[in-house]
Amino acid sequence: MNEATIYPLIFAGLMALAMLIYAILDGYDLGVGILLPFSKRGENDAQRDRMIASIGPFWDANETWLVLAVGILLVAFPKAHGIILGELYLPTAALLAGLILRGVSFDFRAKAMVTHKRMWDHAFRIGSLMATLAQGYMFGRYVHGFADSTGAIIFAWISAICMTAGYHFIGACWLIMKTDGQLQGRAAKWARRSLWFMAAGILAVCIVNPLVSERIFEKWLSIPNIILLAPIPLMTFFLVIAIDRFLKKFPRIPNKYCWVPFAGAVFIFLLSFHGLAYSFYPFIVPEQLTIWDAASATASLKFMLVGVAITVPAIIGYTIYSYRVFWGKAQKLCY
């Protein structure tokens, strides 16, 4: 392969990999956005304040992946930028005014009086629904290629609804891991109700996605491709079946083995992006634009790599470091 060929591909790698930590990492914070103003006034005042100090060191931070991946788009696959960023205008509108909601209600929370967190509670949930719903219906436009059918904008919606299903689902297995008591408890639950949703969104993208693109019906069920990739599916199916059966008898020995949901949670973002990756690749806009289509001049790649080289490490090794700093059980968060 020559330079033209390799600098593309390592930029759609870098990419793929910002967007699946994203996923990850914003993703159990979003969730527990979602979750928070489901306990109780009064009593479970505590509960809340510790699900928010279980994200505080955290939740910012983990949004730098997304910041890097949609630059990465932006400087390294300018073409596809404009396609997907014009098809998508409204959403992430909707979308950024979720994060800067989700920003504004934190911060102001954690100085305001005691009856004015309720309030606070509420703007944080409603600002992470707004980002997980906006994040869902754009990838659902995203696989049916921006089609303006009926058919599509209502996948898009079934989508928008189930990712914000999984994002419920890691974010509960999170505060599984990071709490313990009664919210522990309550966590689990929470992961176990939102856990098939999820699992509905991930078969309804598995049957659409070779429905709208005799490519990928090709590259997944002829044979026998059918058969050598039939561990993703079997392996996502076993895990949720395995995941639901733990929860429902969690916990027999309190904090026992309690990283084990989120391990496996992770677990199935990592088969289902693999799945999405195989699918789509070598095309960045579904159908339209191939990753090298889209590329900017290779002199470009080139310079701007040296900047992304620096970046992309110090990212990980601050990432790295805070979560070692903060490991174990969430504490009172403090400003």
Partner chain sequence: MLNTSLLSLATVAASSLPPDAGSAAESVVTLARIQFAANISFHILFPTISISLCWILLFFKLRFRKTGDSSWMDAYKFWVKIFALTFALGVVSGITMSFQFGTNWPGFMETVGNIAGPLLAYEVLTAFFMEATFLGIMLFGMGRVSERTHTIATWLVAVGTTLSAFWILSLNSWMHTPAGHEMIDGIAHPLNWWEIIFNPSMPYRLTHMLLACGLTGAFLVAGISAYRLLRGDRQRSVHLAFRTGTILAALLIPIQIFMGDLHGLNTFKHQPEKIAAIEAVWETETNVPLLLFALPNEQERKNDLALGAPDLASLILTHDKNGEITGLNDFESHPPVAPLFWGFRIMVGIGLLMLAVSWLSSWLGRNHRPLPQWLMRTLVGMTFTGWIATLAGWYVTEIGRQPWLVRGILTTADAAAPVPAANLGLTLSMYFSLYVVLLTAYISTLFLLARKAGQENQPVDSERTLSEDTLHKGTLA
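Following the display of the form predicted alone, present the structure of the form predicted in complex with its partner chain.
Next up is only this chain, free of partner chains and other molecules.
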């Protein structure tokens, strides 16, 4: 392996890491946004406040992982950045509008007139929903190599709904961990409902992925790969069943295990992500561009790696620190 081989590989790994962390971290706060309850007045208002308080100190930093992931795509694989985002021009715009809307609603709601607060809560929810649907849609198009057929578009919409369910699920798991009382009970119901939707989505990708690409078919279903890789789908399946059982019994389970569903959700995300990474490697634009075709000059990657080696561990370190500072059940935010 020479330098020209290894540097693009390092950056592809970093980008994958950033995307995974993004999906988990912004995943739960997007999920909390989608879940905001509106049906009854009064107690719902208090629950919305509590839910938003649970993500308050984190959402800014969570969203920054998206900037890092897209940033690495831009700076390390400029050709792929142009192709992918060019193909996904309109859903990208929808994603951005959603992120803008929710990001600002979060702050405006705390400062606006009381009469406007509900409006900003709605904006927060709509923004979150737009962002998750757009991400799922983009992902669906990506899996299909940006094909324009009716089937591909339908698949992209299914992907949009199932990815939203995934975020819905991890958001509910976060709430189980960070809240208590009635809200926690509701969160358990929400989590259980979305779990199966998400599982259906994962299954759909598992079926479609090998069908659209012979290469991926070979990678998974040839012998001995099929046996070596079997633990990934099997573990995912086992986790889905286990979490469902757990949630069903939830109110009777002691609160000290409230972190279990969230940990399970993280695990499912990890497994699915690994499956995808394995499928697509070494392509960055499915079946068109490999990570080496798309990479920047080695000298530039080298220069960036210095910064990466210093800052990424530091970022992870102080992210852990800030989670420790705000450990425990969510409290009212005052600042």
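Residue numbers count along the first chain shown, from 1. The structure presented is a predicted model; accordingly, all values stated were derived computationally and were not measured. Each form is matched to the other, and the largest set of C-alpha atoms that superpose within 1.5 Å is called the rigid core.
In the core-superposed comparison between these two forms, Ile310 has its Cα shifted by at least 2 Å.
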